Amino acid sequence: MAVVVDFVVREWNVWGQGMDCHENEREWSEHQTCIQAKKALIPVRVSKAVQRRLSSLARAVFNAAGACIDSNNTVPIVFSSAHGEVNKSLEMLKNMQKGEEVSPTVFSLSVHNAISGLFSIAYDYHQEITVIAPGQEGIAPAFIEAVGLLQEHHTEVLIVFYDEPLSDFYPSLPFSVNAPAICALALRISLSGSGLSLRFCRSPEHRDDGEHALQIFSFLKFLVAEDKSLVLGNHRHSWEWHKK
C-alpha cells in the first residue's frame, strides 16, 4: 500500500447504545457517555429464520451496515472486530463444562465470522466479504484492506467495525481492549466522488489509544467533530486520518 492514500467516505451509518438514530451522534459525542439502550431493531427484510439467530451485536451490525448497501448488493465488504462473538463462545464453553451438548448451530454462531455469514444469508449477498480480527492493530487494517480492494478496481467498498463489552470473565486491565458499549459503524468508501474526503497515512507518533473496540468510538467522534485530524496508535504502529 502507498504511504499516503486519499479516499472519500460516501456514506456512513452507526448503531450504538446511547444512539437511537443517525441524527444524534454529535450530541452523543459531546457528552462522551454511553447509556444502556434497548436492542437494535431488526431490519424488515431479514427473514424470521435469521432473526432468531441474531445476537445484540449482530443486530447492531445489521442496522449499521444494512443502510449502506445498495439494492444490487455490488459492494465488497470488510468486517472488522476485535472479539466478534467471543461472549457467545464463552457461554458455549460454560455449557460444555456443565456436560451439556453443543449443537453445530450454536458453534457456528460463536465463530469470528458468524455475523458476516448471517449478513450474507439475510441480504442474499454474493460479493466478496473479508472478516478481520486485527488484534492490537486497531481499526487501521480494515482501511488498508478496503483501500487495497479499491485499488483492484472496485468502485466502492463497505467497511463495518463492531465490538461489544467483554464478559467479566476476561481481564481488561491493564489492557485497553474493552468496548464501553455495543457499537457498529459502517463506512462506504471510494477513491473519488462526493462525500467526506480523507487522507490516510502512517504516523511517526508513539502512542497507545487502546485497541479496536475503543478506536471505533474515537473514529466516530472524529467523524462528527470539527477536528481536522485523528491519530491512533498502539505502541507499535500509528496511523493518521486527515479531513481534506
Contents of the next structure:
Amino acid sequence: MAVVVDFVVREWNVWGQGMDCHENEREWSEHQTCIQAKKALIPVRVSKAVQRRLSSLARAVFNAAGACIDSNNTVPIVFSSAHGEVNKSLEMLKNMQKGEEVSPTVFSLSVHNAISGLFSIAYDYHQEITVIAPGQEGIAPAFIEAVGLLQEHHTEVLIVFYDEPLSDFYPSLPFSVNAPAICALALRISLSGSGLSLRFCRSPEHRDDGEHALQIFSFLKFLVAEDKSLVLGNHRHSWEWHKK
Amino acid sequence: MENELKQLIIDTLDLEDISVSDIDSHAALFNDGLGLDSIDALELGLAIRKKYNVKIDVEKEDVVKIFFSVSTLAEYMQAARS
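For comparison with the form predicted alone, provide the form predicted in complex with the partner chain.
Below is the whole assembly, all chains and molecules, this chain first.
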C-alpha cells in the first residue's frame, strides 16, 4: 500500500554561502548564481565558550535553525546531513599521519552529532534531537523521521538539512555527492495549521538527482519556485512532494 | 611560569578575547571561573604534555586539584619538572 503523508511547513529559513533568505524574501531563486564566499555570523545568544567551537558549517546551521525554533524550545529537532563535519575528520587523520596526537577538541567536533550537541548547549535545548546520516537516500529519511515524531504526539518538528562541499581529497566522481556551497535549510513542520501544505509519498520513478547535499538545493528551489511538485531520487528510492 | 601557562591556555583553547592579565591566577579555571569544560581540560593536558613533556596521570593524580587554577597548575608543573 502506498504511504501518503500530508504535512504543513509552518516556517522555514535557510542560510547558504552568499545568500541569506527567509520565506518572506523569496528572491533567492532569481539570484542563485550569486553564491560566493561568506561566513555566517554567530547568533548573539551563543556564549563565548561555544562560539570558539563553531565551524562555518555549524554557524550556517545555527543561523538557519535558530530563527525557526519557538521561544519555549518545545519542538523536537531532526538534523540531517550526508557528511557532517567530515572535513574536520580528514584534518584529524592528516595530523595523525604526520605523527601528531589527536586533539580532543577536534575529535569531539568531528563526530556526526557534533553540531547538534553544540546547538543544544548554545540554545539550552532539551528536546529530543535526532541526527540522520542518510547515505544515498537524500533528504527523504529526515521527513520520514519527522513525520513519525508528529504521528507519535509532537505538535511540531523542526528539520534541519545541512552539508558543505567535500574536500578534494575525496574522489566524488562518478557520484553526485558534492554541494556547490555550504547550505543549511530549516523547516518547522506540523500535521495541520497555517503554512505551506505538502503531500509526501513514494515515487515509482527511477531518478538520478544526486545525494543529500544537492537535494537540499533542489528542495529549496521547490520552496521558492512556482513548481507544484518535486520528485527526488538517487538510483534507489524516489520520493515526491506536492504543493496542495 | 604562571604567565606562560596563561598564554598556553589562551592559545590552546582559542580564547580570542582574553589576555594574560585578564586571568586571575587564583580563580577557578573550570565552570564558574574562566568557564572552561572537560574537553578543554583534555586539550590543556595534551598541550602541557607536548610543550613541557609533563604527563598528568589521571589515575594517580588529583586532577581536580591540579587544574583548579593557574596557580595550582603552576605549582604542580614546577614540582614535576624539578
